[in-house]
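Take a look at this single chain in structure tokens; it is the form predicted on its own.
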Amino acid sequence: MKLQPDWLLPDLEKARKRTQTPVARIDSFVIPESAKWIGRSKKYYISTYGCQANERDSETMAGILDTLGFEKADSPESVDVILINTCAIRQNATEKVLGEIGNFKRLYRENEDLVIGVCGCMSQEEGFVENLLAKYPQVRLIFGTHNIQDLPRMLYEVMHEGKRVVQIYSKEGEVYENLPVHRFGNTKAWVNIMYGCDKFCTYCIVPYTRGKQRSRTMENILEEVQELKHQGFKEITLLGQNVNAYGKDLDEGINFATLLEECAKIGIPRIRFTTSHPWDFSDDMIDVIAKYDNVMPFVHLPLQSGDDEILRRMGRRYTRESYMELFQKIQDRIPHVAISTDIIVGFPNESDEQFENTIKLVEECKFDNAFTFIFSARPGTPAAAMNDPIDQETKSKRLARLNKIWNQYALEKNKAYEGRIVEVLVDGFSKKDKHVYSGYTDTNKLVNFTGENIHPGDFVKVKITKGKTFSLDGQAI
């Protein structure tokens, strides 16, 4: 592989690095005049893998694409761009993208004028670009979280200089304002508060590809909120790798609560946050969420692991009994209050006592849901260097065990259910059944339900007739 001049590779070394430098916020976005209609009569399509924050990025690249010009595809066939949006969280995630590289393959024999990009945290990744360079030659356009702006300028050099470009900028960040965006629903939408993270967990690789800890400032994220509660959105996410850290790194003095409160206030009838981390979750934000009612009783509050030491090698900063104080002050004050959590199963040298701390606690919180991983090392965090003598038989009769554990919690407080009425916000019909409709409850529960003259967004009373694992079924009132 003859790595080209002008192409920008990762660099996991100097994107961990932080420095006190202020954070450079912008907020125009300039189409360069070489690259306007460049997508006039074409067409793209976005495949996205992962979390909230690659979803609103897809969204953003989406309005980029539409404001040069192209038109939104729902198949990947007979389209000129495909931009393939990644997540580098775990291995299997990395085994499913190349394996859609690899079918796309097909599309760019059939037209070698097809650009096929890959973006988002995976690209991030030392190995896996260096991989795509060498075997993957129908990838024509590599780019980083970092460079979503300049997607106009790559592009043009891709379709009309016949370049293959790589552009991966490994730095802290900036904040970018006022980029276009195609949302890709009419009732939910994505919120941005914040981007980056400064907590560097030891498995985890986000800090390296998403930069440091950066906030919106307040008065943005509002005139957002405005604005979307004004085009008729029912429900608003705030999103954030580290979401109730947000406002750390301003100078203003206000922090999550603050700006939870203050979107509470604009009156969009339904607020979520993801991601929560226990070591920033005050008593102000339980305040805030139990005194509004549109700041719905849900929260994803991840663990990882039940175990003190196992948590001081992941760099978590709580501990167990810290995380059970904080999970019993929000069931307590929060009234109906659901929680979710994330474990990790296997980390390095995991001990069967140590596993069986994480059990102990799963039975303790009665999660309503959870979700469970086997380790997943990814390179270039401290985690992917320790011993780990622990087979994979082993973490795999782990999770298995796990998972029937808080399947049991979930399908207990999910029958609870059964003869009550809740509200859902309706998405639509159910992905299983073109005669049932889906949507969620205030506490995140996905209800399948029957019912007449339903449309997407509406806010239907629904009576709960039985209570399953993963789901509620119900009746239309």
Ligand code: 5AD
Second form
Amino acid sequence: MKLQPDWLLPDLEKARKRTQTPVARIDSFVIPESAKWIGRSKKYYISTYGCQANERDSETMAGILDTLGFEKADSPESVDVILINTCAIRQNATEKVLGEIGNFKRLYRENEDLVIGVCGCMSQEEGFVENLLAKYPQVRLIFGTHNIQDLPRMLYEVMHEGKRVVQIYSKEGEVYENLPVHRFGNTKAWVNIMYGCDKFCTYCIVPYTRGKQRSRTMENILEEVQELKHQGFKEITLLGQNVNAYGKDLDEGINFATLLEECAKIGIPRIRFTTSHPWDFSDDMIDVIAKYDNVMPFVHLPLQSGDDEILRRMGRRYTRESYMELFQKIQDRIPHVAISTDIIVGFPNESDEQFENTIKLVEECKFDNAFTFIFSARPGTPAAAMNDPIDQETKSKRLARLNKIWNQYALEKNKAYEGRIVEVLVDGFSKKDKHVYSGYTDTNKLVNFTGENIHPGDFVKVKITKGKTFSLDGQAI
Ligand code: 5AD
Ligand code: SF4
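Right, the form predicted on its own is done, so what does the form predicted together with 5'-deoxyadenosine look like?
Let's see the whole complex now, leading with the same chain.
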């Protein structure tokens, strides 16, 4: 592989640096004259992996492509540009993405003008980009999470100058306002409130792929929420890797509780937020969730482990006791609250006893939902360099045991809904059955239900007939 002089490759050393330099705030979006209308009569397809931050980034890329004259397509067949927005959180995502790029090779053979671009968190990883460059010639554009606003110029260079473009900044990052956006839904919207993360949990790649914590100003966020209300959106989710650390980097005395309260006052019917870190979960925040009917009684509170020594080695900044205390407080003060969590099993050198401590905590908390993962070593993170004599089979068995246990409690919680009437915000038809509608309760429970004359975006009262492990069944009343 020959490195081109103008290629900018990822550099983890640079990506982990944190300085006190003020964050640049850029609110103009300029399309170079040459790139204007490069998308006329052309189509694009975006494939998105990973978390809601990526979903929201894809909406920005779609917005930019629309501005260039491209039209969005729902399938990759016969399009002119394919963008693959990738996730780096665990290794298995890499395999899926490489599989998809492999599949697109056929489309490239049929149309050598096809631009296949890879972006998102995996492009910020050193080994991945080199592998792509060496083995996947059909990929002619690779850019990072800090380079999205340059899409017009990069596309122009690929499409009209025949270049292979690689542009990945490894830096703390800026805050861009006023980038175009093409929202993929018209009922629910994502609202970024902050970017990046400074927590540096030892297993996590996010602080390297997404830069330092940068909060948007409250003014800009509230303006966006107002606009969404005006456009008729029914639900917004405030997004950030650490939403409740919001404002700590602004030095303006504003925190997440204040922001949440101001958003609630605007009067959008449903407000959610994700993800909150137990370390930054304030009493004020609990009060705001309890006080406002339009702040949903649902909290995603990642636990990661129920063992103090593992939590310490993960760099999580709380103990099992302080987590339990917070959990209890949230349950006591927010009526009908549902709480979900994330758990990692098989962190380097996790003993049977340490794993049992996680099981015990899960038995005490009885979460409504959980996302459980086997530890995946991310190159460049401290945990990846830790001694890990525990074999994969043991880790898989632990995951299966943990899943069996939390599933039992989730089923128990959902069974308690039987006979109750809940309000559902309708998404549309259920994925499995076109005669059944689906949507979510305020507590973020998926409900599949029957009824008549129902439309996406409606609020419908539904009587729950059956509670299952991952969803509820019901009938509109
Ligand atoms: N291995 C396994 N799971 C991870 N997560 C983050 N990094 C890793 C990793 N290296 C999980 C955490 C986090 C969720 C989004 O993904 O549980 O909360
Ligand atoms: Fe990763 Fe920890 Fe930041 Fe969450 S808080 S994004 S787990 S480093």
